[in-house]
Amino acid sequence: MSSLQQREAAGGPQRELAVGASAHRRSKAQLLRALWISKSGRAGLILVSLVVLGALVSVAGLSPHNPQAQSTSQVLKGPSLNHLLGTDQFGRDIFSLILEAMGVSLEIACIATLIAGVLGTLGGIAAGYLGGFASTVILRAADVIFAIPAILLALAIVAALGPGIMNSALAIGIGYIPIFVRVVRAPVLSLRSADFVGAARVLGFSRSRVLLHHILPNVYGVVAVQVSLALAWGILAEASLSFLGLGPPPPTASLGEMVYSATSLSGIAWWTLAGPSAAIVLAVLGFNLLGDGFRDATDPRTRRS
């Protein structure tokens, strides 16, 4: 063989790589594009916005009150431009403590999002590339925690070590887990038959940098989704755990503690059962569209359209 055409044979598949990576790159450009024009997509990231922005002002210090300082002369004292969501109790500003427990959903949820994310993002790629005796091992382990109803393994796993913020996002992350090893299981069977991924073998890649390089960022569309989806699971079930008892400890806010404490008290002050119950909708919501107008995104019929 000549040495023109030995060159040409090794480079085949480094004309491979770079068609996967200027492919990934051009289809990340179009998947924020394709965001933005979704419906779903501007709304979610419109919402999230200004979720995520007042959860900013709570912990630069920047809330019209201070979340904790109790009043008694101002002991549920009705909505007003002084008191924008009223004041519960405790004389404290609803609306202060609102953005205040935002904030620590916001983190139990990330974390627990972040958990779930890189161990099913991890497992998912092992279970679809490996194949055989890992893949089965992976797949029945998350079988098993996908049996358990996810708010009960959160309770059971919160009762166990206590509560706190970390603790929540544990028990938060662990039961989904399973949802990123399936969701990102499936595009990685198609991938790992790909030109690129075959070329990379070809030129003696490691596993892990086959792996991590050429699989992982051409699933980020399909985690992408899931994470916004994980976020406002996240939100919801550190509500469900606090209003059961089980979310972070006083005097730490919690949207679900904030709700429980109003349950006595929306017969004769609506507000403060309204404003901490608006705010978690409104943040399930936003996570939600956006991960519609990721879904959106992702989706080849939808962005030829």
The other form holds:
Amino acid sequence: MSSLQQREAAGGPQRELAVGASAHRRSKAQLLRALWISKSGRAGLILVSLVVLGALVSVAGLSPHNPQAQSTSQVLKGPSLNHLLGTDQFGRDIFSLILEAMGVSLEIACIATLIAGVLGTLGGIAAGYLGGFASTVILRAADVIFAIPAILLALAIVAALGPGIMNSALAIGIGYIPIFVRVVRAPVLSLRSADFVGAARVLGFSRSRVLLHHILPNVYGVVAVQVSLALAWGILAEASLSFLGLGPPPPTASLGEMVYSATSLSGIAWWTLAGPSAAIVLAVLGFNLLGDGFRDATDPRTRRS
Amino acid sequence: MLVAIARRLLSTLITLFGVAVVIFVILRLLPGNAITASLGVSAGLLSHAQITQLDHFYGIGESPVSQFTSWLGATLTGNLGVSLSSQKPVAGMIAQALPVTLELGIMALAIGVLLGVFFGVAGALRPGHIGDLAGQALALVGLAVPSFVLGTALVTFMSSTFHYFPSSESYAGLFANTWLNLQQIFFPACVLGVGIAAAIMRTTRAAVLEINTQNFVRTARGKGVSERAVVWRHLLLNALVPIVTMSGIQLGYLLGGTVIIEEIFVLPGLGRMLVTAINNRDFPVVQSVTMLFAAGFVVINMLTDVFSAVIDPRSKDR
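Instead of the form predicted on its own shown above, give the structure for the form predicted together with its partner chain, please.
Following is the full complex, with the preceding chain placed first.
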């Protein structure tokens, strides 16, 4: 941004270039404001902040109880002031367990999104900008991955690599790569023939410089939307995997596993199911709404004016 | 148009071949081999001669390429191998489980499309009205509540509050005990249906909103065509292509969803078979079922594309 501003100030042929490149770009403060104006963006920001805050509280060791501390006198107690969301069959505090599990969940979702986002965005830019054979190969590969239902792909990869945080993240991330490829490729195709990109090429900038400094900044909007949606999917997929017993092995807390063990208990202790279910729903909903908000804030067609 | 369909067919075949390669590679990463998978710890008791013999029997040690081609060749001729845990032919196991998953999938798709199209049209015709809000709420539930949470909650609620849980009885075939079978399939289908209704509703709502502003719709209303005919013949017929395409895409979600839902509702379908096989490291079964799911998804997406081209007269010019 700063280098662009300098060039803009310097004037000359680069001036036009910079204007083109920053047409869709706004400062972080402006983006946040646009996000806050959109109704779903605001709700998403609040929910996501709560979820992240909860996870941080647990990581910092500030949760109300030690999540793994078992207590025979506190088995399956309903919600109370001491145990906000009740206790489970081992007498552990469910609220503290949820906070810990949320941290694990976010960690897996973030790594998965990082994998999918980086590989998918690079693939999408390459497929859109280079065209020709490279594009065909990338799109074909994306089609192949997309053809295997994502949760099945994750199941098969976890089965092959064994359970664990990194393996879960990898299994979940790979399935989301094709979506990044597709959503990034479309705007890159139209940017390729944009005037400012042509100008950059005429000025003799290297291909990688054009791609990184002129094309990439203009797809941040769609990437931000997809990052939010990918995080939502990551949390959902992680919970599904651990629900099926393929999540990180115990004693790592996990939301899906908590829902699974609650299935046999919930008839007598509904809170064992309610807490973790609500946590999953709030997290998935939060990131989905945040994604909608980013779309409202960055897509000029849906932007409120 | 025939050329376009042929091209689509060819690309589908290439994609399927790629899927076969991916699944093959993933499952080669599984620790151990066919011997340790079928014999477990007792594989350590085998003599060297026995291991050599079994290696030969399972084709261990052959080059990956020749393993792949022999697997692909066998799969294409309907020989899906033998389950390592139950020693039954995989093809037979699939033949038994497939109808359950198909019935579940079709019923879920029907519920999802009905709910989605109904609320999508209702919402687009009167935005902000109670029907629209109900649809938006439904879409939110379908979007944010994972199917296993909804399924678990439904099972718990039905069995603890109403002492009604048809899945606790052993699975009844569609033709053996139709009434019990329908009760067993209906609830899981609802859970999956709500999940896909969300996306179909959004697509329908957006499509109908857009078509509703076009001149031919205004003309139809202006010349006195009944509202029912406008909705059915002008709006829905024109929104059919996006709805069909979205339904095809949602099928991928549906196929993945059956895996978890069948586990919760104890249905002996393909999804449950897959989870069991993964836990048992029974990779002939994992390989075949995953391949079948992917093939089903790819073929149905191709069919929806072809269907869209056929029902949309504009595509004939291209």
